[in-house]
Structure formats: C-alpha cells, structure tokens
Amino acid sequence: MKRLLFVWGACCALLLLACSPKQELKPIRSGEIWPDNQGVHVNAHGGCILYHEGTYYWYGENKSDTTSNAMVGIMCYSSKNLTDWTNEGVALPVEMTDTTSDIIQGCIMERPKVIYNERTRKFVMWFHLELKGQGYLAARSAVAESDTPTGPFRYIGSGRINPGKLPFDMTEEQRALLDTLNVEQYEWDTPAWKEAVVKGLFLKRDLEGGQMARDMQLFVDDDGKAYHIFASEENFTLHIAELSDDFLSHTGKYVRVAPSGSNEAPAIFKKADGTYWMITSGCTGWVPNEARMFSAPSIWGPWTQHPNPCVGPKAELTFGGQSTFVLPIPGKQDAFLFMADIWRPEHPSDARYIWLPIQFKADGTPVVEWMDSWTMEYFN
C-alpha cells in the first residue's frame, strides 16, 4: 500500500509539473537600465558575449561615473538565458601600483573581446589599449589569457600589429606605389591626400613599428581559425588579421578593407551559406551616426558595402547607438543578436545597451529593426 501511495504521489507531482505554466521569458528593452543580480546596472560596455558549456559570459569595459578611462578594468557577467545576469567581478583588473605597467589605472581599455581556444583550452582576451596620459596616440592591441571564463585573466602584453608586414593580397604595382608616398608631402583632408590614404599612406608610415589598432572585434571561423578585425591607419581603414594557432599573436597575414572609408566598431558574423557580414559605424567619436554594412564570400574579401541595415526610429543614427558585437544564437541556424552601446560620455557608467534580433530579407540581406520590447522567444 505504501508503495502504491508513493507511485501515486510521484505521478501527481509530474502531472502538476506538466500542467504548470511555462516560465515567462523576460522582455529585452533596449536603452533601459539593465540590473544585475545585485540590482546594479550592468557595467560591461563595448563588449562581447561568449557562449561556453551552457552559459553566456558577457565581457565589457567598466565605466566610472566621471571618466571613460579605465579605473577598474574589464568586467565579466554570466547568464543562462541572456536576461538574468550575475556579476562575476573583474576579469582583468587594472594595475594599481606598478606605474610601468601598460594597464596602470587611468589608461584606456576599450572593446574587450574574448574567444575560447579549443586546442589550448584557454580563454583569450584582446582589447584596444591606450597608454595612460597619451590620449589615443598609442593605438595598441593588448592580449590576456585565462584558464576559466570568469578569470582572472593574466595580462601578457601590448603593441602595434604586424610590424614590417604588408597585406598579403597587395599586388606588385600597389607595393611600388608605396615608395611614392610620404606623409609630409600631403595636406590633410585634400583630394590628393585622400587618394594617398587609399594607396597606403599611413600603412607605409607605420610599417616598421606596426599598424595602429583601435575599435576591434574577434571572430573564430568554422575551421577554428581566429581573426582580429580593427580600425587602423588613423581610423581610416579596417584591417582583418589572422591570429596564431594559440590566438596570442598575429601570423602576419592580413588584408585592408574599405581603404579611407572611416569605419570603426566592426561587428562580424557568418551565415550558413558561407557569406560573411560586417556591421560598422562611421568615425564621429561618442556621437552616434549611420551604421554601414559589408559582405564578402571569404574572410579575406572582396568586401562589398551595402546600405544601412537599420530600420525604424532613429535608424539613421543606429537608434542612438554604435555597434559592438553580433552573437550567434546557440543551436539555431542563421539566428543572430545585434549588440550596440548608447554612449553617455558626460556620465559614462550610465551608458545603455541596444540588443535586437537580426532579420533577413528574401535575398538574404540582414536587417536590424527597432523593437521597443521583445523576448528570446523570437528565435523560436
């Protein structure tokens, strides 16, 4: 009799569970305060999301109330559903005492991106670094590594990219043209100067010491190879550079994209048909501008520019934000989440986030349409 009662009770419990209403998904409302598990607005700007073993990890810049300089470091948050975020603390802290360190408190640490290396089983972070007190002169890339997604990440170093290397796809004719270019011969922002930038004016200037790198992105392709995409050549030209097998350095193989096009804030993704897409912004500082979009049949190009993908209120200003990352939704084909930042330089910590699903036209072209409120159910 006891056994029958036990079985009956278990059946009732299962029945109640099956009949209970499905847990309601929380809405995503771009531009609003997004509290973490402690009730504090998520402080992870210019960042990215890494999905690893069933958990999402959101990395980004910690912004203070009065300055965009790095006073804390790079933050990490975790979530199982993309709406409930747990503050995991500082994944890569600034250096507080060693004034010789690249990442001493007060430096600039921007656009942190983290990828996982299947071969080494390490988590690798790259970010745009500017040395303390030098404004945006350094234009360096910095790298750190961790055994776990939440850190702490071990800072390895920083520098300019691919010193002494020219783009692998430059023709002999294009290389010969470099010999005719000299920065001091041109007046800034003239037609002749713009033509020289396209030909590689700043590429040649920085060849020996390495190329500048500011707003940046990381991308791991289907074959496990990783790439570093960044605004270079005084922010006039994007570079796509191949990373080494351990993701900790560059191989020297790279291409230039949209020379003299003034693109930054690259966010790249790949559709199942093999097409690479990249959303960028213009270079207007903290002020929002119209998004741009490019596509290519290969990571190396050729890259073709398309009209602004944004649709809806303030679409001509990317809804008041700037692209930072595109997250492929795990387990879904051609499902992507567009992420952008609404910068507030007068109160940096109050910067807000824009998250919107990417839709596709009949011809496969991506569209980012404004939605006041939506849930992850969209991807189902």
The other form holds:
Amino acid sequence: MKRLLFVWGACCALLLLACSPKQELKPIRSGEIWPDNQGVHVNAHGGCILYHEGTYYWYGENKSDTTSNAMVGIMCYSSKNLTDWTNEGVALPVEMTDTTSDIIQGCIMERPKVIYNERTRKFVMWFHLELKGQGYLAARSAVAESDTPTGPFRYIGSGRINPGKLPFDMTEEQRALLDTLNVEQYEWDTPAWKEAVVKGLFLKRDLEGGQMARDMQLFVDDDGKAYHIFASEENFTLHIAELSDDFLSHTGKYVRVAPSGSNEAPAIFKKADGTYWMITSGCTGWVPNEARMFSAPSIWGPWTQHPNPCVGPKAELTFGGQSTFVLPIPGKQDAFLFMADIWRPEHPSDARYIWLPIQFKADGTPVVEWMDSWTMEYFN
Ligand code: GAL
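Following the display of the form predicted alone, present the structure of the form predicted in complex with beta-D-galactopyranose.
Below: every chain and molecule of the assembly, starting with the one above.
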C-alpha cells in the first residue's frame, strides 16, 4: 500500500511539473523605456554585454538629463536572462576632485567595452575619451581594469594609439607615397584631398603622436587574442589593432579598413564558418543614418562591403538608431543579438535601445529585421 501511495504521489508531482506554466519570457520592445530592478530606465548607452559565468553584464555610458558629457561614469547592470536588469552601480566613476585627471567630471566617456582576460583573470575596459573642455579633439582611448565584473574598475590611463607604427600590411609603395602627403598642401573636401586621405594623409600626420580613436569596439577571437576596432584618421578610416596579451596595450600590429569610408560605431561578430562580420554606421553625429556592413575571411581582411543589413520601417536610418554591439548568444551556434542606440541629444538620459536578433539569408549574409516585439525564445 505504502508503495502504491508513493508511486501515485510521484505521478502527481510529475503531472504538476508538466502542467505548471513555463516562466513567461518578457518581450523586447526596441525604442521603449526599459526599466531596471528599481523601475528606472536603464542608463547604459553606447555599451556592450559581457557574459561571464552564467550572468550577463551590461556596461554603458551613464547619460544625464541635460548633457552628454560624463557626469557619473560607466554603469554596470547584471541579468540572468537579458530582460531583467539589476543596477550594479557605477563600474568606473568619473574623478570628482583631481582636475589633472583625464576622467575628471565633464569629460566625454563614450562607447565603453569590457572583455575578460582568461590569462590574467581580469576584466578590461576600453572606452573613447575626450578631455574636458576640448570637444572631440583629443580622440583618445582609455583603459581600466577590474578583478570583478561589476568593478569598481581601476583607471589606468589614456592616449592615442600605436605611435610611430604603420599598418603591418602596407606595401613599400604605399609607404613611399606617404612621403608625398602633407596636410597643409590640401584644401579640405576636394577630390585631391579625398585621394590623399585614402593614401593616408591623416595616418601620416598622426604617425608620431599616435592615431586618433573615437567610436570603438573590442573583440576577443577564439584563440584568446583581442582586437581594438576604432574610427581613426578624423573618423574617415577604421583601424583594427591587436591588443597585448594582458589586453592593456596595443602590440603595434594593425590594419586600416575602408580608407576614407567614414565608418563609425563598429560592431563585430564571427560566424562558425570563420567569417568575420562588421556592422557600422556613417558619420552624422547623433543623427541616425544608414547602416553599413562588411565581411572578411580574417580579422586582418580583406574587408568587403555589403549592402545595409537592415530591413523594415526606417531601415535606411537603422530604425532611428546607431550600431553599438553584437552579442553572441552563449551556447548557440550563429545566434547573435544586434544592439543599437537611439540617441536623444536634447535629453541624453532618455536615449533608447534597439535590440534585434540577427537573421541569416540562405547565402549566409546577415539581416537585421525590425520587430516591434520579440522574445529570447527566438534563439531556441
Ligand atoms: C556619434 C558617435 C557617438 C558620439 C556622437 C557625438 O557619431 O557614434 O558615440 O560620439 O557622434 O556627436
């Protein structure tokens, strides 16, 4: 009898389990307010997501209500499911008192990216830094490091990139051409000037002090090597530069991508077939423009341009947004989440987010199709 009762009990328990409703997945509605665990719109713009030991960490610019300058610093939020976000506070605060600090309150800190270094077991953050009161002139990259994903990160320093180094794939002829280029000799925006920009007019100008870097991305490849991808040369040309083993500096090995193509906001991902894909924007400041897309068989190129991957209403304006990151969905092959920002320069903290799954055409080309509402179930 006892045994019968036990079997009956076990059956009931199983039935209950089978019938209990699955936890509802929350819809992702791009462009709307996304409240965090305190009911406040997530304040992590131009950011990235790092998946580490079962948790997603979302880093981004804290934007205030009235200015796009950094008044607080870089934020961190955590989540187990990509829809419920806990505010973990400021991962890298601005400096409040020491006016000699690069990151004194009022500077510009943009597009922070965080990667994990398996060798050093440190979390490394790079971001675009502009010095206080200098507009966008400095075009520096800054680096910080932490033992834990939520920080606080230790600010290490900032500067231009790869001083004294030329792209490793530049031929002898291309190097010789540089000698003929002189910024003073050209009138901005003329055909001759444009040709000179392609040849490396600004590359040469900045050779000694290091290359400019504004909008930027980090990418860790399957072999553990990390790369820094950034809009350089007055935002005309992208650079892809290798980071040192500790991810804290550059090795000096880099290539130029799409010279004079005016690409910003690079977001890069790699498919299982080994193809690298990169979605970028044009250069129109906070105003949205048409996304661009490139692919390459190696991180070093050659990079081939493809048509705009966006499909749907306002596809020619990236749905009103600008690319910021592509998150590979952990544990799934060729599953990627495209992330973009809808900027609100008059009310920066009210900037919104666009998250859409990346789809693939039969020939393997990525497509980003607008969806008013979707859930993470999409990736199952
Ligand atoms: C955008 C860039 C943003 C920010 C803005 C300033 O093109 O992607 O990160 O720098 O310009 O106007």
